[in-house]
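Only one chain comes next, encoded as structure tokens, the form predicted alone.
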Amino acid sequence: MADTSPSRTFPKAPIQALPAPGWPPTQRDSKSGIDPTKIRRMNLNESPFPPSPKAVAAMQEAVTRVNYYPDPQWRDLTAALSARTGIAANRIIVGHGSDELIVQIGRLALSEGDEVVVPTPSFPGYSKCAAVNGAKLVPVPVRQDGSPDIDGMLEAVTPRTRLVFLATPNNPTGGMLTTEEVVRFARGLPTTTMLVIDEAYYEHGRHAGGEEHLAALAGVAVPWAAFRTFSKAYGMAGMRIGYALCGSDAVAEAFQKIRSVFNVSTVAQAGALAALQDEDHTRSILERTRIERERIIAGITRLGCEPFPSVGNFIAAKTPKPPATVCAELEDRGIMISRLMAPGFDGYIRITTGTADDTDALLAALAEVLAA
């Protein structure tokens, strides 16, 4: 029998030090005993609304061509994104979701002993990006409005800082930054640091009155890229497609050097292009999301919770009962939400916006849980 004991050299040391992975729970993981098809999934920041019918039709047509490899340069999609954003097509990198881009930027920017400055609480993928490359995560608590504390983050930068993630709107708190703040932050960073502006919820922020930052970043010296996705406002989380808008040819070329050749499927590319072009459908998703977000914020406030003023498709809120208890008792009633795990924020839950029926069910169940 082969020796199955762990190797001292494989995997590499930073990977050996990582804890066992924990997967985001879906309805099939619920221990409530309720039929998974009856459980309301309000824990993963997905859109409860399906993608544009035009995107569905485009993906159905594309399925007939999957015997061929997809376009490795995503040319139709990057041309459309370039026209929309003003970023040259050769500076747009398409990824298998924003997650792939986060993995890639860690490979590009980090070596063992480097530092990564991030807001906290924020997207857990930043922590993993640092850990797998042997880098140190430097978290800086968000401001009271849930937006990144740019002054605090600048103070946290040291000569070892090689990567900074700036999420706006920030997940899970939903606060966003102004263009003046983003540019001031970028200009305050040393040119030895790579800046990633995580705009996974860009469309939600714009719908809430937020600003477009890209043009104002054109003159900054620090290397940067903005990450966006089709998972949220376009209702395409299951297709796994995101993109990086790079601030220079050099940043884009670095991504091109390390990525997989055929990384995004023909079906995903076709669906994303059609979704991008159906602006009426996207506006409908954003507006319905806004309505339910505001209903949830108002409802949970009446129940004694203290929510951040989110502009995303989610709400983080401090609860009068322990979050673990709230989450478990809601799951027993067929509603899945999540809780924040960042130090200093362990009294908070996070709720993904859903349909109007989801909001009604959530508020009724939460009233029961908090009154018990």
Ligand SMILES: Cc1ncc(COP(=O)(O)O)c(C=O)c1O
Second form
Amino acid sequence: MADTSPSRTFPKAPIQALPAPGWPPTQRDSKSGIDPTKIRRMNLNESPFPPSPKAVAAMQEAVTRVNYYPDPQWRDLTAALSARTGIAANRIIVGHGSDELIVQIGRLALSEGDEVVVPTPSFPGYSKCAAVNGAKLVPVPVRQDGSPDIDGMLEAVTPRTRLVFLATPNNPTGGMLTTEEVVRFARGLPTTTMLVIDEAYYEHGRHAGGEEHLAALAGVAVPWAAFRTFSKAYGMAGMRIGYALCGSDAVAEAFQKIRSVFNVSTVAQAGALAALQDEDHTRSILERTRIERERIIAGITRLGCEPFPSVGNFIAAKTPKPPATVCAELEDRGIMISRLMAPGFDGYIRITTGTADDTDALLAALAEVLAA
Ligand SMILES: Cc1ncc(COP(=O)(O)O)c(C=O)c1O
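Go ahead and give the structure of the form predicted in complex with the named molecule, now that the form predicted alone is out.
Next comes the full complex, this chain leading.
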């Protein structure tokens, strides 16, 4: 029966308990007084390199058709993703960014009082996913190499655990897991738990020699999905498009039941398809990112920082000066980076890789900031 008690207010209790929302800062929020168009954006793990010219052309063509709703079944894109991944098209769910899928999986898996096991530090979206559903986040510190501590996470699982996020490569520490580890982890979970393998940086991981886990996951009993995105290696963060590769028809059907019908625009679908097909462009983004990542790691190490050995388009590092000071002083010099907010990691900054010019500017500015 519906709850008609007068104490029931809007919004519902778990939402009332949430902190006021905050948004990731962009150049517009900078207090440096510098022309926002001149500020280097090295704080949000975006690609500094634009999408494939073929994706841009496809999006320009698609924009002339936006009088019609988009394909609610994302058929062209899921067919291409299916051919690429070996996952059946009906098990591929496209989202308005993988962030939308993170929100959806919380709605699918969690009730009040449930637990969500995550690595820490990790993507802030997981804690929001837990909180909006009244669930409790159970953070497990990453290993020394910045990869999720799968043994520690398995120990943290209780009968209340309904959802686990395994980010590999992990943001912000950049460590990744082997297939053997991912499969061992999946086999160690109770089948009442949903496993999300967050592969937002999958392409960067592969470019650094990481393994493809999908085939080996085919036989595991726990429900699972791997989330990927066009925001990173494809340079399309502003289009908002990501996807879930689901381990079973049942997992995919659950997403289908709750999603909004026209959740991904015609322009985003067309752009993603063209971007996926332009492998040379993606490879070039990945290679340029690798070069700048290695330059930044070497440069900041020389300046006295202690970076995690990242494979992503970002580097988390312990700094000899308080991160708040480092971030503020870099911003005064026109460079935005971020700091880690997770308990136990308050001595760390995170730098997103940029262009070669961004690396030069960052290292010169950081040398000044740390010398002062
Ligand atoms: C680990 C991880 N997962 C998911 C996302 C969300 O990506 P998007 O919503 O742009 O696909 C991000 C973005 O930074 C991320 O770092």
